[in-house]
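Next up is one chain by itself, shown in structure tokens, the form predicted alone.
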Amino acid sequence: MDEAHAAPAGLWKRYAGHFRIGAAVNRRTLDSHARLLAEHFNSITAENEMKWGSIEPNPDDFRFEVPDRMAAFATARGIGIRGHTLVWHNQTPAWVFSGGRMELAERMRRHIQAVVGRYRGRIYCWDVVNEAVADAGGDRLRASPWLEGMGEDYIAHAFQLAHGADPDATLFYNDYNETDPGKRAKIHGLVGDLRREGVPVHGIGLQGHWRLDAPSARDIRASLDLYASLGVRLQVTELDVSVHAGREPAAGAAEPAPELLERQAERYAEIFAIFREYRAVIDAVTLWGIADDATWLDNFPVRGRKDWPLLFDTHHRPKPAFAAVARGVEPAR
């Protein structure tokens, strides 16, 4: 890295008095982005390797090699690990949902006990249930194979099992579109009801897949206020800032325009200023990736459309967004 693009050392150190700074990793980026990870992040999340379809593709066929490697990498460097995710309607094999309620409940039990139990004491928090709330309409919960097969209490059951497998882990409900007024009311209602019933839901994860123009700062603050009113911990679990407006077609640009990167930097500055305001309730902010050469947004929502949503560019150099996040936050001494 040349001096012109040198990043101030230790982004996580700058935020040590605020919250953890995390990044999502996969089996490739754990190696190819290891320097950035070790220097700037003190929490990691497996992008896909701890999801059910990856870790248990067949009944009792647990594949821990890559998650174990991630855990060893993190432990050796004093980096925390977020577990992601135990119960989700996506990336879960079809065999899990065959049979009736008792069969599904037993498979959930075996899976959670095996996975959470293996990493007990090493993973500091888990996204226990992911994206269970409906986006629109009058129903609170998303129509999913879990809901159909086990009923509404599948969520409570998952949290109880995770807590039994590791009583010291902080357990999160995690979702997207979490700042939408209608959906955030549903998330708030669900988590509030679960906690009143004594279910061990300790936190809410705001995924944070945001854009240059949305959500508004007002909606971000309103959401943080509403969720914090439940007395839970908050984490931003999958943050990125797309430079595209939505499902517009691929523009074919090889690199983003400088003015676009400046707008993105202003947006990151605004977002992190809000996070710092709420540091009393936010425990961690995790970027969904490390650098722009490896981002899921290159294939979503438009396949093959290049995006540049992270703090480091495709050559692993700090972007204006990195400077915006680091600016004004002094490293811990």
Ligand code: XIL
Second form
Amino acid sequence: MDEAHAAPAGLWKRYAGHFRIGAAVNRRTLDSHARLLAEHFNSITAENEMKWGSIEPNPDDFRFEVPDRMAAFATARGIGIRGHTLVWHNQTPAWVFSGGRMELAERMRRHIQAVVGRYRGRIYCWDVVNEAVADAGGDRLRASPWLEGMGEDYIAHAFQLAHGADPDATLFYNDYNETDPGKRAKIHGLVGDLRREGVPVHGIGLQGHWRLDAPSARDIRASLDLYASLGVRLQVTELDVSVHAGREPAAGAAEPAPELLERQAERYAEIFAIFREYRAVIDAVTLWGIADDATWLDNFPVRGRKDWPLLFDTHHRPKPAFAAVARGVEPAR
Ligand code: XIL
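Having seen the form predicted alone, can you show the form predicted together with the ligand?
Every chain and every other molecule in the complex is listed next, the one we just looked at coming first.
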């Protein structure tokens, strides 16, 4: 076959000697993006469908239909599944937080046992607690309804329950702004304390919602070093590289300027070169989506502002960013 027309070797195969390449999927993209998924990714994360509000919207009313479909899709293709997420302050129904400490702890127990138990042996890792650390200020923990309702040990409790429900799953603490020097010190402190107390937390997830200009390579390396010093596994769990610098309103462009896509490709090259350096501690790098036609950044942090943060374009064609990531490694033969 003419080299120029040869399909690029699947990304996950190229990275087989390094780490898994994952993607967030949702109930729609599981079908609409199935071809790209199967070709390039060997780990999937449910974008919303395993969050508390989706999977247990009412007490003991579990909705496993879509998560089961995702699990079947993955299992049939030898793709791993990351579980996301058990205990979070967002996308969790209000009923979970009504009542006192004992009631919250009991709901947490039923939820974790049901959800982790159902996918025991099939979901290889779980984001057990998501975003518990405060961004700024002196406090280590975010003022969340979990903290208010159960006190600080809601975190340890969640990890113990998850470990009981699937002793083989790798259990992660997952957060954003994870490369910020102040916040990374708090995340390091929290996970270090938990591990000293014997709590089964095995990994730290770096969400990786990054931009063209930030965080710096220096902060990325410093964060990977600091987290790895705890002796835990690392994953980049929600990587995307926004082409926007901040919260400025939409420029109105229907397509990204070619030079912007080139800058993004250079940025992806830089980021993946760092990840490859750390392959001894990084087990997976998951993109928060597959192609630019389905990205949460179209509505975050500004509603209705188009963004192009992923490796494939709105027509599912590989972008310069894809080539930059693929170029870093030779295809496996
Ligand atoms: C986002 C989803 O992508 C959106 O579809 C949803 O509306 C909000 O949540 N950190 C996380 C993810 O841990 O679960 C979030 O996902 C993005 C930020």
